[in-house]
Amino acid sequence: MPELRLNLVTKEWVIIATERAKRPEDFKISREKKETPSFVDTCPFCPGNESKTPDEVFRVSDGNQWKIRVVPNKFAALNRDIERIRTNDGYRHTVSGFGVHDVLVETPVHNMATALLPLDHVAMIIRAYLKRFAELYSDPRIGHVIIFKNHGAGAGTSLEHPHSQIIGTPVTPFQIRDRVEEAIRFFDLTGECLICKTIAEEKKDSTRIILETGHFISFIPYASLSPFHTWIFPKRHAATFSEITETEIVDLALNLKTTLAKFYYGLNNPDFNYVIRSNRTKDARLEHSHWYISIVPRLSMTAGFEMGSGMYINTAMPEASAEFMRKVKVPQQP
């Protein structure tokens, strides 16, 4: 029978619709097989087309060819060349559209999914994230930095060449503030970090864990907001992504690549978004906050009930989804 579960991290109720629940294998994407070339001459992110993007912020190279490029988004949501100006006029509160919007081109190969990249290349991507994350937060005008990847049209991407985005905004979004406030309340009541407590509880239960590596654990939360919604938590308490160590970067590359590969092979490469949720670099010593990665496969739609109530309906049992993911065999890759 249906039940409501409370997601303590997001503080949102979720309806686990057991009577409408599908089997995990029913979420496997059915799509026409499409042969995508490794190079597209019109793609601005393919090698040889570097002049089609704004000037590089930086690149990672092996000496012969670039492996990763970071460039300003040609169609940026915010403008890095204007001043941050805030005005309050009655009920009209405005901040000028200052901010930074970068694109991280993950690989020169046009048709290479993150799940199929060599492990050391995924680690390079994480290092590039870290470098740009720290650089943006060194600007006192930046209020919040978000690193995210949209994979597939259903996740909002317009270019299929593998890339991520990094945006620095002049304000801290209210969703971020709300989650920080919930973490503070939990810490005030229990003296524990909510994420650290969640890791302990999930390991104790074990039914929702997908993969545990040396420093990270990926799992489908008890009250996951949508089918196969997955979190990757660092085991070591750290409030900000900027605190990740080199050893943890290598381990995160393994966990992230393997988890994405399980989606790739188990659900036939679904569209997805992932986001690094983190506090600011200057908040590194906070006891109540803990950074993590959220992966949301686009396997369902947000409809009127969700928009009207703020509650989600999940038609996949988290425990069954995690068991399915654990059993997905990932071919041996470099």
The other form holds:
Protein chains: 2
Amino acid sequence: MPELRLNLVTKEWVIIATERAKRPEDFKISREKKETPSFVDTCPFCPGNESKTPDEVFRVSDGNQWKIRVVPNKFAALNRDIERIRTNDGYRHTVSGFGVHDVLVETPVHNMATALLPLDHVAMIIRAYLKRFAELYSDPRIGHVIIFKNHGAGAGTSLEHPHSQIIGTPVTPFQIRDRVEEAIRFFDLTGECLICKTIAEEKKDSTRIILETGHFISFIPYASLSPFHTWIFPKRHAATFSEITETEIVDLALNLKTTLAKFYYGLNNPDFNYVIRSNRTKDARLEHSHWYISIVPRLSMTAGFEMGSGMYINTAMPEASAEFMRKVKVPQQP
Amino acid sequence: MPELRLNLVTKEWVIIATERAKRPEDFKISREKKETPSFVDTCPFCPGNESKTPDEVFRVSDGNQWKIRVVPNKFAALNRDIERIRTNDGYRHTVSGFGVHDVLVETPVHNMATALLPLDHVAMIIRAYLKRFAELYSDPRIGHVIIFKNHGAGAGTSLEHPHSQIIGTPVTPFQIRDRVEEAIRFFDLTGECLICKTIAEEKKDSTRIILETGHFISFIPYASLSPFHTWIFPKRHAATFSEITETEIVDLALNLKTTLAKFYYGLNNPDFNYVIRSNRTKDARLEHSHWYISIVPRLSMTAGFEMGSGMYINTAMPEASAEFMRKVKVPQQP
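Form predicted together with another copy of the chain structure, per the form predicted alone context:
Next comes the full complex, this chain leading.
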């Protein structure tokens, strides 16, 4: 029997379509194993091709070789060198395209994946996110910062070399405000942070948890919007990513890498997006709102129904998907 | 210089990414012309295979041959034969999967397209939508009805035979409420229906109009969310699709068919979704809210940025796309 579940965080109804449901293993990607080389001469992110990117914002180095580079996106959606100008004639509301659009090259190795990187390298990436997050918000013209990764062509990237993107927009998106408003409503009704409450409920239930580490918990939400849609929540209440401590960074590296490795081995390296959903640095210490990471493997497609309603049809049972993920064995690595 | 534009109807910011912008003709689909037969023996929607679908809800016939069939979806996301039961333990909010999920087979001809159908056949489809829309809303357990079409594999359909879907859900989606709320805010500020205001502004500006017929106007919104994202608005204020008159149905058939034919010929039959966005029948005569049709050709992909922010990056200038569409010649047909 199908069931509708309400995602309290996104305020979206999800139809868990049991009549169409697939087994977790049915989501395994069956594509050919393609051998990708570790270096590609024409790749702008491979070592030796540094001149093919705009001038570096910063790099993380270890002796002679860089480990991570942050560079302006050559095909930036926003322009950091113009004024932020708002206009409004009562109908047309515009802002000039001021903003920052960086690329974070995650590793010199072309055919690497987060799932396969050493733990300390994943921690380095998180530290680089954090540095750039703080820098962007130090500019009062930036309304919101979005840190995200598109992995694979099906997740919207054309460049294979592992990279993330950091975009600072000149406005705060309405969707962000809406979700904070919903969190405030929940707080006003219950006196609890909705995310803290979610963590408590998910731990009590335990059927949807993928991995709990010292400071983070990854799980498939009760009303996950799509198959294997996964959240990683910091267990300590914190409104913004900028509040993360060094101990928590190391633990997040472990949780993120292991969760992605479970996708990599369990579902055969599916395309995915992840995004850090956080309030602004100046919203630190808000009691009702809590930052987190959302991971969306591209295992299904949204169509007219989702577009027209903002509801979702999910053909995977969250509990069965989580059980499958818990059982995926990840080889030990440095 | 990139520019951010606010879509007042969806309340989403769109980055019109001029630095990445493509010319309208660059969006033309370059796939191989595949010859599809007009009849496929294994297709459940082809004539002679009527027994492969669940029992018909109704059909539109012309003598012996049916023209349109409405049947329950064999792989329905919702179940029309169960009770609607809501539960809520303060955290888990559920509704049993009661609801209606129909398929509307648009024509007996397997390789047909809306763009190529005779006008009176398109009008017949709209009348069938309207009939089912009213029937579904006559059940007080139905919270919302979504009528949509997925055309092509890239738009989420696995069945090639032309069909639409009609889903009646047991709840009213939050996204629908949110947009109505925004429309009310606009009405309270200005005393005008936002859609009526949009029509007036788009007619005054005229650069984004694709086609104006007697009762409808199709155009690329000022802040269109994706390349060639198109809206068809009824020019007369009406809160719900159920208020459409017979004269307006005939005119909508002309506008919808011609607009889709411009996609078909101008962009080489792209995959697309369309959806009728309407209030419920009982919301008829609301002064602040106005039904319409949204068409989304699948010419780009959303990724981490859109997921994480609810903002969009559009690489097509709405004005250039509309100019291109206006110029597309559509062969005369019956």
